[in-house]
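We begin with a single chain expressed as structure tokens, specifically the form predicted alone.
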Amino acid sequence: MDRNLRYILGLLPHGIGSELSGLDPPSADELRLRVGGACTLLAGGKRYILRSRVSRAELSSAFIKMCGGSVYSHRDTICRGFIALPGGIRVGLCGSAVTENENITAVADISSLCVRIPHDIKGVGEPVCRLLREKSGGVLVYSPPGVGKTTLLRSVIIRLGSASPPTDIAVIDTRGELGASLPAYLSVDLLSGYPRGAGIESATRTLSPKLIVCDEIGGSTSECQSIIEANNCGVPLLASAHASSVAELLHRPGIAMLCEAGVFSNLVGIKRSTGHDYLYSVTPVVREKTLCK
């Protein structure tokens, strides 16, 4: 059993923890807890439906433990729907939103938690590294949620940041996942908790990186403008986005704007085969308006 899963077990209600210990999976990708509903574990590509159920009191207790006893200290990320735990573990949460002027100010009555557990997969990401070494421009990695984009980006950071000579990399770690457990010997500057746009602008101005890496770009106008300005300074970007196909990816106006501006030279789709192997689909970006509509 990997250390991240062992850490999570210490925070869970006794019944769920005991059942997971009995399963003893070598690694786990995702654990879902729902008040009175089905609790599941995703491990090794297989989803287990657990016999145990959790009460609202048990889930609330687990949530407070995950917050280190101080829910208020996680207020900002809770309002964005998650909390970040040590080791790059991210917990998505569901409950009743408290709003003010259409902005979420708190989340009450937590009813479900989705615990995403990262783990390193050795040897992945070489096709992406090869594209970046060719210095042809930025790379956007896409897939549906849960396939392993963050794991792949982290692997590329380790490969390039420890090469001989190493690449100076600025990592914009907005959600506390991407930079988790990166080795200290890497040629990496970690901007933790920065909004993507602000982090990219700061890294470009002050750190002189040879590569900027960020996860899960959403395509907002301000974020895209920051990325384009960084690209105009000659700094390539490695990023990820949610999409199941190139057509779906380019249907998002922000992503289309980035492609048309020449930020990304290649779009790399990933899938997972049996085990932990990655399958790659590389699509060169043609800077034509017909492509980026």
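Rigid core here is just the name for the largest C-alpha set that superposes within 1.5 Å across the two forms. Positions refer to the first chain, counted from 1. Values in this document were obtained by computation on a predicted structure and should not be read as measured data. What changes on going to the form predicted together with the partner chain:
- Put the two forms on the same core and the Cα of E229 is off by 2 Å or more between these two forms.
- Taking the rigid core as fixed, one finds a CA shift for I49 of 2 Å or more between these two forms.
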Given for the second form:
Amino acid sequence: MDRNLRYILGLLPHGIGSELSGLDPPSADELRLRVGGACTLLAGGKRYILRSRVSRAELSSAFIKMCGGSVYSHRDTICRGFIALPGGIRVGLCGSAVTENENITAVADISSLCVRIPHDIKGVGEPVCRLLREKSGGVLVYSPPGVGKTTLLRSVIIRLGSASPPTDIAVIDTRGELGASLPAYLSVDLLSGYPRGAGIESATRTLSPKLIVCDEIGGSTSECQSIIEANNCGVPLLASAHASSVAELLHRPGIAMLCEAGVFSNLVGIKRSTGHDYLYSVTPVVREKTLCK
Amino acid sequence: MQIRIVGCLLILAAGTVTALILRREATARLTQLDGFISLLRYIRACIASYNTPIDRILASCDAEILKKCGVKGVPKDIDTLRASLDPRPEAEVASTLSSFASEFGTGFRDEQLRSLDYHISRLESLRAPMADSTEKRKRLVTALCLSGAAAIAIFLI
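Return the structure block for the form predicted together with the partner chain; the form predicted alone was the one displayed.
What follows is the entire complex, opening with the chain shown before.
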């Protein structure tokens, strides 16, 4: 059984845990728990509907265990809809939002948890590494959710951080997923929990990186503006964003702003074949007018 | 005669040592309560400043504080800490800790700080009566042990 799944089983309500242990699924990707509703497991491309149901008290108890008995220490991410567990596991959550001036200040009565279990796939990301080695500028990796952008970024970090000579890499790990299970011997500085703009600024001023990596950018134009300001230093940026095509990617004002500002020189779309191999499509960024597929 | 004098001295020494041991036991529960108050204050400071999760708080806590609480090793959470306490705390102290453990870790920072403030003040309110009764008990055991030893010594002579 997968190491990450075994870790998760220890945090789950007894009924669900026993049923999953009995299933012993190969390579579990996603587990969804819903109060009183159907709980499902996605593994090996197949969706299993579990017989066990989970009560509100059981889900709440599982959630507190996932927070390590310290919900207060995960407040920022809880208000953004997730918690990050060791090993790069991300747990999406929803419940009743408590808001103030339209900002979520707390989430009560958790009703659903969606546990995404990462898998290390060795050897991916060579085209991205090649673009970065050519020193042609920043690279933005895009795909729809769940394809493997974070896995790819982690693989590139490991490849370049352990090369001979190694590349000094600053990883802006805002969501706590990139830095999970990175080997200690890498030439990597991990800025865990830093907002992207502040993290890039801090890294470029103090750590002299040769490459900066961050995940899931483009959430807001203000964030992109702070990335542009911080990035005016010549250090290439490797990042990822959600989109299924270049046109959809550039339709987002923040991403278009970053491309126009010259932060990225190449856009790399990724897909997964049925054999789980990565398929890449590289689109160079032309400022003022960008090639669209 | 000389043997009797030696015997009396031994009895007095035994009485003194017994008194010291019983006094130390009498203060153990007060020392433990002081340890709990220090521990909760430390937890509060870590949460107020850094939102540190409980396992890291306990791992970084001064070993002397944990020793005063009667904890062996470094527990990873409050429930493990409570289960490993030796000696077992007084009933009211145990009840306060149980109430604290049931609330801890389930809410956000402000809620945790309020809960900690409440439970720290509850423990502090238990301290004065416990200190008072500890003093009385110490005086009592000292008087009993020394007077008992003296009486036996006199009887022997």
